[in-house]
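One chain follows as structure tokens, the form predicted on its own.
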Amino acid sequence: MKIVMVYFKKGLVTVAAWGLGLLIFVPILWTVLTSFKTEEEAVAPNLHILNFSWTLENYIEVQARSDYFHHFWNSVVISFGSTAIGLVIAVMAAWAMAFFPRRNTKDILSWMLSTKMMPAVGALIPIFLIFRDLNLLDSKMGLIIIMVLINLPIMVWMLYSYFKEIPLAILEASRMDGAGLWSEVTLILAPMALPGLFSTGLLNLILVWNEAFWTLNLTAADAAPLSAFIASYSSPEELFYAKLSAASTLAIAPILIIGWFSQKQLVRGLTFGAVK
């Protein structure tokens, strides 16, 4: 009975994934294949699934309406810029705080993290204000800066979980050994924490990418990433499913491939320092 019970949680826990991993992909499946379909097949009543008549006409149109390329350049400057600042930052915070604790160190942690429980268009008027005076409104930089900003909470509490799972006495025995605070981070912590900086790193470029409500307020024309390349196809006066499916695909291609081909690093990343 009991090996009875231990397949059916099993079987019941398989089901329950296959069914969650089914839930992301089908609106997926649905933008992508509604980008090679007219407009008139994108809104027809009747569900085209693979019966319609394949199109490149809207990755067509897209990328002579807008330039693409220069989107997906400003996407990949903010994304691996912001990206590399914040694990620099990052890694010196959690580090800090992982093997040099004070009584204040979880209160904090805690102060950094709730910060993200803000909405965000509480402080959209002042960093608004802000960045027009500093002349960072439709700048590269101005983005990298608040995206370092608003991901850096979690990025500190991911580094400080994975640094508490090093043994201290590892990182004495290299000072012990003469290593200066630049060995101690570079040869010691960094390569026994490598996944889950990779895990850190590849978490913020995903967040960073997909980011829209701040690239939307902050760009215009010359930074615009490729969220607001998507939303550029959004219109009131009349719908262009089939051209914002071809946006939408094009914009989330490069990030689902890295996702797929760094799901292995990515588990081991999240995973690491879970079971001792």
Partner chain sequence: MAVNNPAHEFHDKLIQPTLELDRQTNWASRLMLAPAVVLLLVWMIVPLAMTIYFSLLHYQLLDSDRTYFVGLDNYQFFVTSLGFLTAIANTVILVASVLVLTIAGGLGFALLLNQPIWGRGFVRILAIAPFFVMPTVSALIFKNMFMNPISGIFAHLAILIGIEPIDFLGLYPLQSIILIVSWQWLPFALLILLTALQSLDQEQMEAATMDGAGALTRFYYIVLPHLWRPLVVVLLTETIYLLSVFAEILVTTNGGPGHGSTNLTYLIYARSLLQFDVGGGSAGGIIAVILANIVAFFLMRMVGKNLE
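For the two forms, the rigid core is made up of the largest set of C-alpha atoms that agree within 1.5 Å on superposition. Positions refer to the first chain, counted from 1. Keep in mind that what you see is a predicted model, and the values were worked out from it rather than measured. Compared with the form predicted together with the partner chain:
Comparing the forms between these two forms on their rigid core, the Cα displacement of Asp138 stays under 2 Å.
Once both forms are fitted on their core, a CA shift of 2 Å or more is seen for Arg175 between these two forms. Superposition on the rigid core between these two forms places the CA atom of Ile60 2 Å or more away from its counterpart.
Go ahead and give the structure of the form predicted together with the partner chain, now that the form predicted on its own is out.
One chain, no partners, no other molecules: that is all that follows.
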């Protein structure tokens, strides 16, 4: 009898959890489904869920009308570019602070984090004017610079928390075994630091891909990544739900997949190592 009760409770909790999870997921699911409908079916009030005539025409249409992949490519260049540059700068800083700590290391770390407290809008006008004068408005290079700057503190913190976990004793052991600096770095430190680098890179990719304040304010037709380009769908001309859904699905799919696969690392990165 008792075992029945346990299963009954587990079943009840399962149903509740699945219900809530699905409820939260509905907007995304609905968007993906709508992207395969015709525009007529997309607005029809019959709420067909799967029994509609599936089509790929929206995806073709979105590309044909607005050169969608131009903006997709911008997102790729900006997120990977800023992640690569940011990693180089952050690895050096985190490395120095983790392995050669000084009295002020803690202060430098908190100061770096405190730059995140500065609201972006407080820097909007100067950045806009500087970019205008340097011809960086609506350029991928300009956005890459901004993305590196706004995410550098998070990258340094995250890498620092990973590097701190590399035991120094292992270095001593390798020294005693006669390892030179080069083999020390390539054979011992790099493999141990790689997971941290990888997670930090992933988190940065997600943050940059989805950033929308600077992309909306600093780009136009040419360099706009998806987070800014999609906003042009906010003023509908005609039937457009299915096309909006297709554009949205393509914009969120890559990051959704990366995010799902890197949950654990994300938690750690987003909490600066406080939750593992």
